[in-house]
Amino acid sequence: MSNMKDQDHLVDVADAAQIERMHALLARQRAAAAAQPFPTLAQRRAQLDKLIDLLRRRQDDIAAAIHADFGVRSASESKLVDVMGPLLEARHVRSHLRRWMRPRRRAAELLFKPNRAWVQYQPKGVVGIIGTWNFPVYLTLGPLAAALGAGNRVLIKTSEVTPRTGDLLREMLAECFSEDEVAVCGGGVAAAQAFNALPFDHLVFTGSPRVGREVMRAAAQNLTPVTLELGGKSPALVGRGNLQDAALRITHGKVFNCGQVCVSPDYALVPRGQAQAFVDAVHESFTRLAPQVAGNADYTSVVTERHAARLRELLADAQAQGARLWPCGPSDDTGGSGRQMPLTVVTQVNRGMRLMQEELFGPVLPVVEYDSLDDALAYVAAGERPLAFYGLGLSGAEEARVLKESHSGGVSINDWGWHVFQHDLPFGGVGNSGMGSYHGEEGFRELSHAKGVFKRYRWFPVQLFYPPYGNLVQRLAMRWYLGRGH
């Protein structure tokens, strides 16, 4: 017991040190932002070039650190998403930055023509980024690229679930940036709560809706604007087209990172009478993509035993309520960890089951049968608005209805998740799945202040609108815009 108390004390001391460091870093970055409030295009591009070069040079270190944190993490998946993802985003920002930074001309009201009006995009100052564990580099350095492009200083909080990757990020970014430009903090729950409460000029958080509410509540004390990417139960709507192809795409969404993806298909909607055929097609697809589960270096494990235990509890709860479980392979019991879990398809589900209420974030795929597109859309609309919506094998008319009649953060047609990798598209949620975005031009705008500017030419007689009221110009303007009244 005394050892446990000592460990708790050490954790408290470590978090206290992190909290003290956070406050010092924020003060330092605020001072730097005040000294140089508007970095030039060349300075911003130079920072993005450093980030791109860093990702290329340290790609193997990144893959190794994430593998160590997960137990098993596919090196190919790490390089594809956690290295290539932020690299592509930084390249996209760099190539479009000149145009994004230009002031945008706006029209002055007719009464005030030919005076000038425009929008000036100004750095907000210091942006806080709270990273997450499932893609600990992409979902940290992606927002960083947007924030640097917008000319901000950045303070990062890494996840305690992936400490080795957090340590590597701190080391890597220190190679390229001074701490008044970019700095990384670690620590546990207490440090995260303190980070949320710092008076940033903007805060970006990636995580669950539950924690997102806490982040937003803490940020509200400082009136800090937030960008929240929160996930949710993203549906995959299977049409009456190619069932095999739809099953392959959805299965890949559950195999990739072992389903620990905020935009992973959370459940499948299939036409009534095709559930068993869909289950068989998913099983075949899983065997093709992951012919071996235990010891497969390309099949990522569930990140911790606590996360794996939760998934088992969800399956047990569903089975106890009458659901049928269709495992696509044997569990990894060889080493006792059981964290390389095969995909389990679940049929005969209902909304009362926990797996139909909670975001799954793992290799579990419930199947819901529907009679018509109206039924499917109504089923989705009855839940919280998801981060993503997938339509597979739909007709053109059905696709149009999905896009117009459903709400989601983003959509991929005939596949899953790849809309997130298109860095010219905004990425973010809606409703319960989040707010704001940090990809593309929308990300630059999100992390900039759009300052409205009006410039009066010196000769323009604006004093004609001064009191005393009732002169001819005022009367004519009132008559023109307001009419005679009653």
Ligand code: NAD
Given for the second form:
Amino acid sequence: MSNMKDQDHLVDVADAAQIERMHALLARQRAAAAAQPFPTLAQRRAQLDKLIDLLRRRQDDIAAAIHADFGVRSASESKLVDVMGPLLEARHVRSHLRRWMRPRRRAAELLFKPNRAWVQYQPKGVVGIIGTWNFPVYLTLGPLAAALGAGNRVLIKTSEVTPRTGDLLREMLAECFSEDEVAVCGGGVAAAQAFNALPFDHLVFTGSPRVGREVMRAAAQNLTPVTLELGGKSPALVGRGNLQDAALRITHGKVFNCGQVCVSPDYALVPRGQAQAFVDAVHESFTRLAPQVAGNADYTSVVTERHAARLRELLADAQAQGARLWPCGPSDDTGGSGRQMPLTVVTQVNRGMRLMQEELFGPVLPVVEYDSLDDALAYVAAGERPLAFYGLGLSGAEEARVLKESHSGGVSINDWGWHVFQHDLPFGGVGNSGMGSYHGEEGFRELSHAKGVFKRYRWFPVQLFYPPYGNLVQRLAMRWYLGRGH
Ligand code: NAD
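Next up, the form predicted together with nicotinamide-adenine-dinucleotide (NAD), please; the one we just looked at was the form predicted on its own.
Full assembly next; the chain just shown is listed first.
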């Protein structure tokens, strides 16, 4: 007991040290931003080059750190998402930056011609980034690339669930950035709360809708604008096309990082009467993608015992309420991390069950049968707006209806998740799945201030708008715009 108290005290002390450090870092970065408020194109590109080089050089260290944090994390998945993801984002920003940074000419009102109006994109200043554990490098260095492209200084708060990766990020970034350019803070939830109470010029938060609300509340005290990258229950709508293909692609979305992906297909909607055929096809797909679960280096484990216990509880709750569970393999309680859980498909589900209320974020796939497209769309619309929507094997007309009638952060058609990896597309949620976006040009705009500028030239007849009012030209202008009523 006293041991636990000592440990709590140690954690508090560690958090207190982190909190002190983050205040000092913010002050340093603010001063540096004030001293150099508008980094040039060449300076921003040089920073992005350093980031790209770092990712290439340290790819094995990154994969090893995430593996150590997870218990088992497929090195291929780490390299594909946590190394290649931010690398592609940084490359995309680098190659489009010149055009994005250019001031954009806008039309001056007719009455004000030929004076000039334009938008100047200015760095916001210091951007805070709070990442999470499921892709601990992509979700911190991806926003970092966008923030650097926009000319900002950046403070990153890493997740307490992946401390080794957090330490590695701090060490790696210190190799090529000074702390007044980019700095990394660790610590637990108290440190995260102190972090989001800092008066940043913009805050990018990735995590759950629940904590997203807390982050927005804290940011409101400083009127800090926020980008909230949250989650939700992303549906996979299976049409009357090839069921095997749809099942394989959805299963991949649950096998990849063991379903711990914000855009993982959360549940499947299948035409009534096809649930059993779909369950069989998912089983077959799972066996193909993960022929063995325990000890399989390509099959990532559930990140902590707490997360694994939550998934078991969701399954037990559903079973107690009459759902049928179809595990795709024996659960692993011996080899590997002890948390390499096989996928469980669940049929006969209803909205009263916890697993149809909470985002699953793991290897559990509920199957809901629908009668018509109207039915399926209404089912999705009755819940919170998801981060992604997947349509697989739909007709062209059905696809068009999904795109126009459903709300979601993004969409992949005939697969899951890959829209996020197109770095020219904005990535973000809507409603409960978040607000704002990064990636691509939208990321640059989000992390820049769009400053509207009007420039008056010498011969602008401004006296037309000076009192005393009522001269002929004024009256004509008013009549032209406002009509005879004036
Ligand atoms: P979480 O909200 O519990 O934690 C996310 C981060 O917030 C962590 O780094 C944590 O340290 C920090 N945090 C915790 N409490 C905080 C507080 N009170 N104030 C400020 N920060 C706090 O999320 P999680 O469970 O770690 O991650 C899973 C969730 O994240 C899922 O909902 C998933 O969909 C979502 N997610 C979204 C994206 C995206 O890009 N949209 C990506 C990955 C995960």
